[in-house]
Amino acid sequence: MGSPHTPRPFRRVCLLTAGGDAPGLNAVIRAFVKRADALGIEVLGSEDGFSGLMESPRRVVPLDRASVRGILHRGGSILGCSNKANPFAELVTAADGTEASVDASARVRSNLDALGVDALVLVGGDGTMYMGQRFVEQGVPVIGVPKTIDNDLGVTDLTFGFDTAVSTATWAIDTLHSTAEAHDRVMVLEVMGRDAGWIALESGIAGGGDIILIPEIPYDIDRVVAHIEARAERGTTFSLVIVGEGAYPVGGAPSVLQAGREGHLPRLGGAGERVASLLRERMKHDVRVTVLGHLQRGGSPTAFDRVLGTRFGVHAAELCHRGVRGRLVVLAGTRVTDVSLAEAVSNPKRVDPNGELARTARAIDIELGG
């Protein structure tokens, strides 16, 4: 893996796209490979996140200019993604059927050494960067590129994929608006974001939502009901309620479909139906629920995400050429730069309940539930 003390250009690197997919992944891969090729760096790709480096036989493929041609506009990742393959908590089943988590990081390091890889390039979210920092502590040179539609990494102003997710959610709100008005209904739209309310808040403002419920502000359902009833009294007999998947009522907890385990987060879901059920108990309006789900992850990335992903990929390749390690590419204002991975994993980003964006929503009569 090279000396940990003397920076030198990395000549062969392995890139993978871990966690859930996000629009713009292929833009990162394309830009990284093209810039790396120009800098004399050979690029390998691990298929399905860490899975390609954990399984036997390995699933690692060469990446060159030909392999990234024509992928800029495509959603998903040509390498595939996995939010289940955690090299520090691999789920194994014993002969008696019991399951346990084991540390498979030594196997990953062994495979990197066997491949003659100088550095690992990780494209992923906060969980992936936490894994990356653990590899750094084991002596593996790592460069990170932030990827999450949730926009919840505190060290970067934006992550690619977020703009596309917000645009998709905004389109859904626009579409629901006409049918809600036609039938005098309360339409509840559940959007992604896990513990961060950025998608819900920004799409809700952009789409003209009437109520926006986010994880950072536990909601009082009576306030939501009062807002809907006040609109009805003014002659507006429909309402649009945008619910982040991690939102929950005062004194409650987020709705979970599947419990988490070591190294893996719980699977959230049901927040929208929970809000709808509470509303139906308290008023006579016809309430319907739409769960936008993975539509926010898929499809062609927006121009903004294509450009941001391209900028991130170029900067990551140039960090590899400089031989630096333990760094994460970030957007600071309008400038692409980099920070330490250790800083990245210790600073999640959440919506400030009293910040400018929340104040803007309240100023235009959007109810935030608390």
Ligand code: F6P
Given for the second form:
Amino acid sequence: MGSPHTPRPFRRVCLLTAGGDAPGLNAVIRAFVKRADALGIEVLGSEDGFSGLMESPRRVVPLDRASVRGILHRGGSILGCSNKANPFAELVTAADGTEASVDASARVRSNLDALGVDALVLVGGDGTMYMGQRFVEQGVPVIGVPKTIDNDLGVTDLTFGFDTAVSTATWAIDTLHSTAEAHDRVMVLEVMGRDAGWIALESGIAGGGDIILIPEIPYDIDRVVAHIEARAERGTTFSLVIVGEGAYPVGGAPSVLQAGREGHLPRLGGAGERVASLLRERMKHDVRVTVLGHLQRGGSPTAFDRVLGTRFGVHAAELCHRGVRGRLVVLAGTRVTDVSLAEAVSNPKRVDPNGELARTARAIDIELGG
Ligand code: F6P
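Given the form predicted on its own above, produce the structure of the same protein in the form predicted in complex with ligand F6P.
Below is the entire complex, every chain and molecule, led by the chain shown above.
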């Protein structure tokens, strides 16, 4: 590892894609490797997020121009992703079957030393950036590239993957529209986004949704019912309800499929079904639920996400060339720049219930449930 205070170009770096995948990861990897190659930086890639640096034998591969050829339009990550591999809370099972979390960060550091790596390049979401900051505190130079379809990182105006997820969700709403109308049904579409309603709100507006329920605005089911009935009275006997997976009724809590544990978030699921059963209890309409799930994460990235991923990858390689450490690449307005990783951690971006986007939705008669 380089000394903490002398900025000198990194010569060999290890890149990994951690957390859930997001369309555009391959664009980042490709751009990073190409720019790094031109700047004389050797790139290694850890497979499946931190797993490649935590497992024995380690799984780390060289990345050169040949290995990134033809990947720009592909979803997923050529390196693989993992949202289970947390070097600060590795799950170990003892001989008696009991499970415990252990700190495996020293193993990661010794692998980086053995590989002669000057810096770690982390492409990930808020959880990964938190891990990155902990490595920075341990003296490891880290460069972060923000990734999440949820678009919930406060320090960047946008993350790649979000545009693709919103496009897929909009396609789903468009597709549900005709069958909802044909059968006079209430169609509930559950979309991802965890604690942030950006995917629900943007796709709901883009797809002409009638009701959009997001985690930032706990919903009153009676308002939802009243909106559907008012539409029916005006002669529109179908409705499209977009539900962010983290949405919950007033006084309730998000629907959780699997509880979280130290260093690992809970798995959400069931928010759409919950809205549907509350509606069925209160009205005669036929209600159907579609859970869009991982369709939002897969597939080819949109042009926007390919370009944003490429810009982020190039900027990250240039930070490595400058020997900069503890920085996160971000989009500020229309400009790609960087901020301190410490700033990125614990700075979530949520929909403002009274902000411009929510007001726009309400202004065109979309019911937000609260
Ligand atoms: O954070 C991205 C995300 O897709 C969330 O929107 C969703 O809650 C979660 O990941 C799903 O994770 P998994 O792939 O582990 O089911």
